[in-house]
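Just the one chain here, the form predicted on its own, laid out as structure tokens.
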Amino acid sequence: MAKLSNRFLFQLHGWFSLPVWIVFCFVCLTGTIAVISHEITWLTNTNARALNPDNLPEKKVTELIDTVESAYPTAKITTALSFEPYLVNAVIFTDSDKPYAIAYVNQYTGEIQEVNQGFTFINFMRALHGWLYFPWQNSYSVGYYLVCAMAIVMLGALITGLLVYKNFWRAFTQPKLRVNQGKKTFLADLHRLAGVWSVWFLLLMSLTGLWYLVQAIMWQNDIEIDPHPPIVAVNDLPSGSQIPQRAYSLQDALTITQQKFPDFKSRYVMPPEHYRDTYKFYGEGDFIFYDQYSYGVTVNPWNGEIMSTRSPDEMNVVQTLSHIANPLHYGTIGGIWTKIIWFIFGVFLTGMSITGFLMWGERTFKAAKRQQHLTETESVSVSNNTKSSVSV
């Protein structure tokens, strides 16, 4: 019973990710590569480091867009993003002969190092990941759900695995990786022992995974996440026939969300679209758990009043999942070091898969050679049968 047990176990766990092996292993691999996506264009591209020789102070968000104004006096700020302190600032904006560009500028010389048209590394990797390119329709993506399901698949086998290993835990304090013993002994002891040491990790994106995958069902049935920003009511315009100039500058507005939040750090800055437009501000602070985009503040730009505010102090359940799923999911929380050892886990949970299928491969393949092995005896005995009964 115990041995038809662990045998249906077995089947489980390799049902759990044989059906869907491609899709799974480059779910992985691209989400392996998305984790050091930023680093990777820090090494490819010159034009996307914030180099400082000089060891000068790093400018405000406002002098960057200030720069990007002068460089193109009929441009259109939208938005202005910042990432690592060795990458530089994006300012995305658009311009008469530009739909859409993106200014990279140093946010330490102020100097605009770049101006891209195209799609960037960083969106291209993490667009590949999240949804494998599919089309967005209706609020939703095919390729998303795909993804997510990636959650299920990586859980049941997680589970399976270890109630197959029963003994799992011996692979941290005994680690066994015999080489030569053949192939099959080899992949068997690499795809335990690499899924021993990645538990956690495996744990970890079954549930960032799954949360994403119960957050595009809220956003499909458009179930508010984040409550949507404020607009200014139309009695706060000013009246009168001329163009209206807003009383708050954008700088204006900085200063006034880093009052309500003092240790706020910017990184995404939104200028007013239109009249009933609001700035803002959306950045992290202490809480290293949380996004980026944790902290928040929407500035009226008629009488400088803050109009709503985001922090993890206000943050029910459900919007404190949909801030730290992110950071868990990417390996943020620590910048470089924890990028790296995301990194190196994502190659195991690469290696896995792959190894997982070449042993499913080698035995099925011996399975079939087997069997043909069988049928060609069998065969052959019934024709050595066919010819003794003939000569009798």
The other form holds:
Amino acid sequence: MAKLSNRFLFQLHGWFSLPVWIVFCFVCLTGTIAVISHEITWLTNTNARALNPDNLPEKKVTELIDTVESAYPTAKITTALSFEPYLVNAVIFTDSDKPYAIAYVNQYTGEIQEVNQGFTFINFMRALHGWLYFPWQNSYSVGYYLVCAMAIVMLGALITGLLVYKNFWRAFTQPKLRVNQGKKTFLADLHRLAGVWSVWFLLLMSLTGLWYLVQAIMWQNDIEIDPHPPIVAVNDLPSGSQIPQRAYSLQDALTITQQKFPDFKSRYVMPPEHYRDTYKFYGEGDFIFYDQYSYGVTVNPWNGEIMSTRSPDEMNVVQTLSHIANPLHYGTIGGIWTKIIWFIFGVFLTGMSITGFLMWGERTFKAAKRQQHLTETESVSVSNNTKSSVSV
Amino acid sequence: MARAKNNLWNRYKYKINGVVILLAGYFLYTTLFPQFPDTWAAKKVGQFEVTPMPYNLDAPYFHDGVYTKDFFLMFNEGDVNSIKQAYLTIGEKALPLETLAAEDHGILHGSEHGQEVHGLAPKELTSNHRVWLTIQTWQGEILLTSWPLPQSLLSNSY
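Got the form predicted on its own; any chance of the form predicted together with its partner chain too?
So here's everything in the complex, that chain up top.
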């Protein structure tokens, strides 16, 4: 029974990962690059760097928005995003000659360093990794499901791998990588060693991946995770025949938000899109495992009232899962250092899908080729023997 | 145990999934060069002239508890800032402004460079339906106009 199940588990390990190995490998590789896509942008584009040689204090996001509005008087700001301290802020806008543009604004100097017309390496990598560019059918993408399904593959391969590799914990205490005993031995050692050391990472990626699958099903079935913020009642709008100015500015609304959450660090700002709309602020606080949008406040621009809030304290289980999944999956919990760790383990994971395939290749068609070669050699020698016997 | 034959299918069956990645390349191309349906005829309503365009020719989709069809609206004339609130719906008749204003479905949003709307729609579109645009200005005017549904949109709705 034990022998049978071991053989079965080994086959199962292969069945989990081999049939889809190219897509699996591609998803691992693109995810690995996506983790450090901001940093790659920093390295390759000097305009994306928020250099601060004079050690200036960081300007408020509302000031950065004002800067863009002054530089582009006909522009309409749709969103403002901030990232790591070494990267510029992104102020997204539409204009009469630009349907979608991103201003890279240095948050220390206030300088607009670039205006990008919308296509960025970061978004490219995220879309490629997240849904392989399969089109979104309003609330779902086949590609998103495909990528999420890799979580099942990964979890299956992990569990069967550990069950097949008895005493796998020895890889921690007595790591074994035999380089002089042939390709097969080297690949097997490398695959198992990387696998055991990546157990925590494989678990994290597959569990967060499974959560993304659940989230996708919820999206498609219109099950709301974070409720839509309410809009302003018509009766709260000013009366009169003139076009009114909003009584509370974006800066006022930011102040109201920071009064509500004193540790609030703004990450995402959305000005109103119509007169019944609110100011929306999403950001992070001091809960490190929650994502950068786990705090939120929407403010009524006409009377300064807080229309809705979001914070880890108020979240239900599903909301909590949705706000802790990204930092764990993206490795952003500890800034650049955790991103580097996630990147290294992403390389291991990508490598494991390749070494796994190579091991399978060695075992199957290379073995088949050797077999074929042997058979041919045998038949040639038999025919030579026959010939020689005839001649004799 | 039966040994698998070393034929083309057995050799490449596990790699055929790689075609998915080629599809990703094709979809990237379509993302970079999107094709939108034709715009509809411009209509004058009050001080405004509006040209609508559906984002696609698909049937309405279910979102936020209602069926929705997305449109892009170009305001060729008139200042969008003079709109207090505006709604787009699809149906046989226009809905009263009070009904529309009670919720946030179908409200126009965006800027003078383009307005967008997740228009409130029936589950299935028929030739009896029209697209209704209701605008209330800050002066208190209520403006109403409509467009018939083109065949290209109707044929995909069943």
